[in-house]
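One chain is shown next in structure tokens, namely the form predicted on its own.
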Amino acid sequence: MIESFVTHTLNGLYYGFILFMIAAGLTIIFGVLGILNLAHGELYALGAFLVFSVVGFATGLVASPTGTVSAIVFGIVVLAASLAAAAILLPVGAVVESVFVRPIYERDEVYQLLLTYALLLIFIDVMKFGWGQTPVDPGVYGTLNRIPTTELVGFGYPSYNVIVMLVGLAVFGWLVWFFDRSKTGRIVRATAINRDMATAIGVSTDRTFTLVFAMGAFFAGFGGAMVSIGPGTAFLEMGLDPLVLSFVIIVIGGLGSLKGAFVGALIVGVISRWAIWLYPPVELAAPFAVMLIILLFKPEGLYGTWGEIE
């Protein structure tokens, strides 16, 4: 029962830290944009398929692991492709929030929300036109699993568990240190508080708003590609589920708030994984029922800012 709870509860971790990295993005693009970006699990998933041709690219250029280092190895070079396959959504979000949602800002939500979900459906033919309708593995699971990591203190857990909680809250540090510490996101702090004050201290608004949608897209197609790096596989309609879950974190945590986005994925991915073990049926229930109960105590989420990156 224990071992049970402690697997069960690991699996929860896990799944919170691939949630964060997604929510973390849309929280950064409506904490600063205030744009409910539909699009934002195909760019997810989008991740997860552009990963699949750069780790296999990658991976073909070094030799097969044949033991602890070369596994190691092998692993900085399937991070790194990932690093690389995120990376391709920088421009591709600079060039949908420029083209497509800067015409929009001062229009009605509805136009948002009709335009975001164009750009879903416009995604989601991306992607049946470049890697078609199969759904898609790099392949590297069981490789990245001979990298020793639980089982030096002698507990079996997948090694690829440990490597995307690591990863996590790796990530979940630089943004911490990036929206305190560095300039550039101060300046995106400022905008988001005071528009029309950061413009007359001559902050360039639209530099800024491309620069969040970027970063919210690039933060989305990494977990996308943490995930297609591991058992599952990248396939169209995956973008749904952890959409409206992104959704459901970024209420919980608060509007804006980067700490809340962190706690609120890892209450969720717990949740669920428990619900899993203890009653399936309310899997998809469980994290509602949660949001629930906290919007009835906090109604503006655990740690609300009400429009600042926080």
Contents of the next structure:
Amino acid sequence: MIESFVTHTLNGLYYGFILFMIAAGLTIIFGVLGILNLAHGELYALGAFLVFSVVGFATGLVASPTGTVSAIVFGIVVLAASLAAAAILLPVGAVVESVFVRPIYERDEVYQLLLTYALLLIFIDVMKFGWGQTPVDPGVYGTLNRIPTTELVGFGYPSYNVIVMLVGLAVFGWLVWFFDRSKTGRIVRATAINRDMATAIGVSTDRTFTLVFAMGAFFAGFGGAMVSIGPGTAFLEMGLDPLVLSFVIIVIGGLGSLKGAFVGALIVGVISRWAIWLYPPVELAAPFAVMLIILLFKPEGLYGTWGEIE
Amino acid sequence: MSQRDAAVDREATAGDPLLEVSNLSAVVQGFEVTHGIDLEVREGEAVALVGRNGAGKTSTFRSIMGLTPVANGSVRFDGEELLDLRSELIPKRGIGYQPENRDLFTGMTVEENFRLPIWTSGRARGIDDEDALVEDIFDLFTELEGRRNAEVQNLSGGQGKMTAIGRALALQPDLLLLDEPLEGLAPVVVENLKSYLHEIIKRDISVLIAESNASHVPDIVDRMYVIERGEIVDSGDPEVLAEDEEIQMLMQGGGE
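For comparison with the form predicted on its own, would you give the structure of this protein in the form predicted in complex with the partner chain?
All chains and molecules follow, beginning with the one already shown.
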């Protein structure tokens, strides 16, 4: 009982870190651009498909691991490949923002829904065209679990999942540093707080928006890549559930709040995995129930900032 | 020396035209809110744009900064047409803007608000020593020194205005646009801030100040324009205009 509680909680945290990578981009894009990107889950799916191709290419360059050292080398190659897959989404995000999203900033919100929903459908077709209808799996999860980390947890838990949690923690740390400490990050925050005044000190809002959208696409793609080389597979509809849960996460955390997205993602991840363990039919409903309870006490979310990145 | 001579004297010491606004009509939500504004600020000159709330001062400033669209007209700065430029290039050409409602970057400190313009436009403004410029601004606004690491939403009204002006100064501007820098402040703070403004004007920076209270500015500016219903209705020597009964009538109830 205790062991399965710990296992399901760890699975929940693993899923939470993946969800964070999607929700972080979603909340930053909303906070800065004021756009709710329905196609964000598809950027996650695209990362999952891209890594299938990139890993296939990259692992062809190294020998299949035989011992601990070669397992670590193999792991580094695969993680680098997932970063490379995510990096492909930087220009994808930049083009989507500057070509498709930019014309609708000044328009009614309904245009956002129409446009980003259209992008969602287009992305699904692009993936269908590129990788076919059936799920694909890079098939490296078993090999990655030979990287020894399991002993640290004290009982048998996949090493790879632990690595993903560490990577997720690093991503969160980096994003906090970026927005709190780096010059570019603070310029982005200034743009989110007051677009006109940012322009009046020399910020190109066009360029800032493109950067933010590309960053959001990158992290979503990175999350997708890590799922697909991990215990999951890449399939066409994989972006839908995480997108819905990401909405729950950013509402729980407070729209535009990075820390809120982090805490919210871990809560939602754990709740949904506990639900799978205890009563599977409520897997998707349970996070909404938690959201309702939190909103009753904190209507603006845990770290509500309403549109300002913090 | 008579006031007339004093005015002539001041005009003689002013340099070449720095900002030339001609026939400018700003458009807000589809409505023309200014109608053919003509005004000029010469190098080293301090000029006031006086008119009551809603007369078109803020729209004029915002259209100079490229933040409000214009129906027609021209804004030349140092000989260059600003209306042809992307808005974010205008501060890089050397215009610092303090908006009416401060519009500080909340959640950030006073010091960060001063550093942001240097990060975005420092290279274009030829600023090599970021720290020196920041210290220079704190040296001017001595009472902000102790609030350096305070987040700007926690400042008093006067400190907020100073931070907004300091942020504009961080561009090392040739021209400052100050939109109602003295509005909504206690009389003591107004006097205090006026001495700071005087200090800035002495520094070879041209200044255009929007004011709704005509009695605030005559002693610190060289020339004055009066704006009413989106049109310039008078201009000239500030001391003379401030005494003008018609102008005083216009300003009545426009102060707060």
